[in-house]
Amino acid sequence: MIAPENNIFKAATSAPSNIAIVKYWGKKGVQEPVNPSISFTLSKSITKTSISYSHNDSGLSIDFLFEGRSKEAFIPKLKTLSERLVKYLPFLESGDLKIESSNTFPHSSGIASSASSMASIARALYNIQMQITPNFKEASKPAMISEMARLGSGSACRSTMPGWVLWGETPLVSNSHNHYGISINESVHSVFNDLQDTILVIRKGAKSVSSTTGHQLMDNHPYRDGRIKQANKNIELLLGALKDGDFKTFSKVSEEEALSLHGLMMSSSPAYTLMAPESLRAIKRIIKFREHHHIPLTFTLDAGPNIHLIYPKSQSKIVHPFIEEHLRVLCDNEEVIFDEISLQ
């Protein structure tokens, strides 16, 4: 039952960043993966979102706010994202919906903002159906959730969830779906559960093509099939190290991925590239400090010239210092993340 016109509804949510080993690239249907990815959600790299909502029966009006100002780009992904959630939420028919969003971390740079910025919308969505209509019930909230925030943006169905997330179909994990994320935790080596991930900020801005951009020009990209082989066997091997506590295979696949990714997009047509030269001195540096002292250390990057260092929490000692003394300084102002894994 809609409340009376008079009532506004309000929820306030966040969702944290992923980080993608095995990398999504390429779409089918509606939103959904070409291929099976996995990741882990952050601690610290979080957007934060606020929504006020009020009943009226003149059609949805969407107001939309990004750290304070109105951002007029971004309401043609909400009100699609709003036509796609009508069936979940009813709501959504008509009213006026006031979002308001703001992040703990540079956004539009390849750090999967629209992951923690869609996920954390669809969570308050959610809490505000639940404040109309008190006896809505879905039978997996999870699920559900998962896959309202893949509506909006692919990779955002994996920040819904703490650790490590599986998405999309695959027959080694009977669960596995192209809809919705699952958590597969309890799959995972104690070695893992505490990595670290700092993230160099190589360049801040938004990124010179944009990823929706980059999945639809792999429908039709010469290496799309041999991609998709890639990334199924790529997505066993890492269930495997995962389960094994295998961090030699770990970085194997992250560093194959990473650098797989921004092959195809170099290989587009119109082929464009993401990484700054930064971006490839950093990666350098990193590659012979792990082979001078031989710890376990390794990166990827997502859809921008950013790099996430990955490596335990007892490496500490060792790598911040060589990030103080190599790595800041090929940073956009000097900028460093000192991110983690979530597990709650």
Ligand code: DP6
Given for the second form:
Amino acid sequence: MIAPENNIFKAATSAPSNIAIVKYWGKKGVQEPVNPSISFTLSKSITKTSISYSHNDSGLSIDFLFEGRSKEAFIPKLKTLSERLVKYLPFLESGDLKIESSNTFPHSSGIASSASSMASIARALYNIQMQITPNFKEASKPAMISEMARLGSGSACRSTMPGWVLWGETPLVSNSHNHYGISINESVHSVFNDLQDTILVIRKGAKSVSSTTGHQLMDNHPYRDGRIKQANKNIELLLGALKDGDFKTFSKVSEEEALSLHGLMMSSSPAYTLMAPESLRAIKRIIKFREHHHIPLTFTLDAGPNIHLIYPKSQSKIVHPFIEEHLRVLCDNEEVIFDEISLQ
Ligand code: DP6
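The block above covers the form predicted on its own; next, return the form predicted together with the named molecule.
In what comes next, the whole complex appears, and the chain from above leads the way.
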């Protein structure tokens, strides 16, 4: 071990959030997905994390500060994560670990903060292990960091690399894996290289049912098998659309996945809804606008009421006035967040 002067190892990292087009919904084993998913990584919605670690032999203690304040509620998640990661990062066996995170985007705004936070924490923890044991498994770094992020939050494994990421096994992509995400940027047409993701913050605030609970409700869901089939079919359609630059199919898959996700929630036992009346109003306005103007414009939703409006940058001239005139008014405090794909 190379000990720094005061025996405190430090790492500062960051990671962006991502938005899934084919959704991960349902788990098996330890954080493995029941179906493959595809997302693109964002560029502006980022979690920054600093970690300091000092070794002692009295077991692992974890402190977590979010935006400068102690956040006890996150400690059990971090404890579970460290127990899962100790086989990769032996330093997690014992010592004092202090983790501080902050987001560049507003909290509970419909941007997946667990993806960016777990991805940045995985990066920082890896970095600490590298300082302690410099030759530490560097060859497998991208897959390993993605795998470690997955053990914190499934969707986080897609946030450790830029652009288009596939997570989960599919016979269509030979190196696809349930344990980590892989980049598929090389198989994506340039039409999708500058996608915009504008988030209509329909409702701010914590969700009534967490994604983790939503995943669990898929275990005995009456439509489970159908959903897995649908996701695999949509992976095939999406891979083809991304390759061919076919926005129409891309759009069909994106909307079908978003609405199916919410349909699955409404048909869970117990059933629940996360959409708000304004979510549906926005969807109807988007579809009507697209039909009128014949432009490439689509949407998706995560497990919440907020709408992600997706379009190539070249359409901003026409889409931005539409947002200002017809969509902003549907948002909580008229909040809209402009983000876009990050390819690096
Ligand atoms: C609807 O990754 O947040 O956003 O693994 O329990 O942390 P955990 O769940 P999480 O689920 C994300 C679900 C989704 C779809 C997606 O991002 O693929």
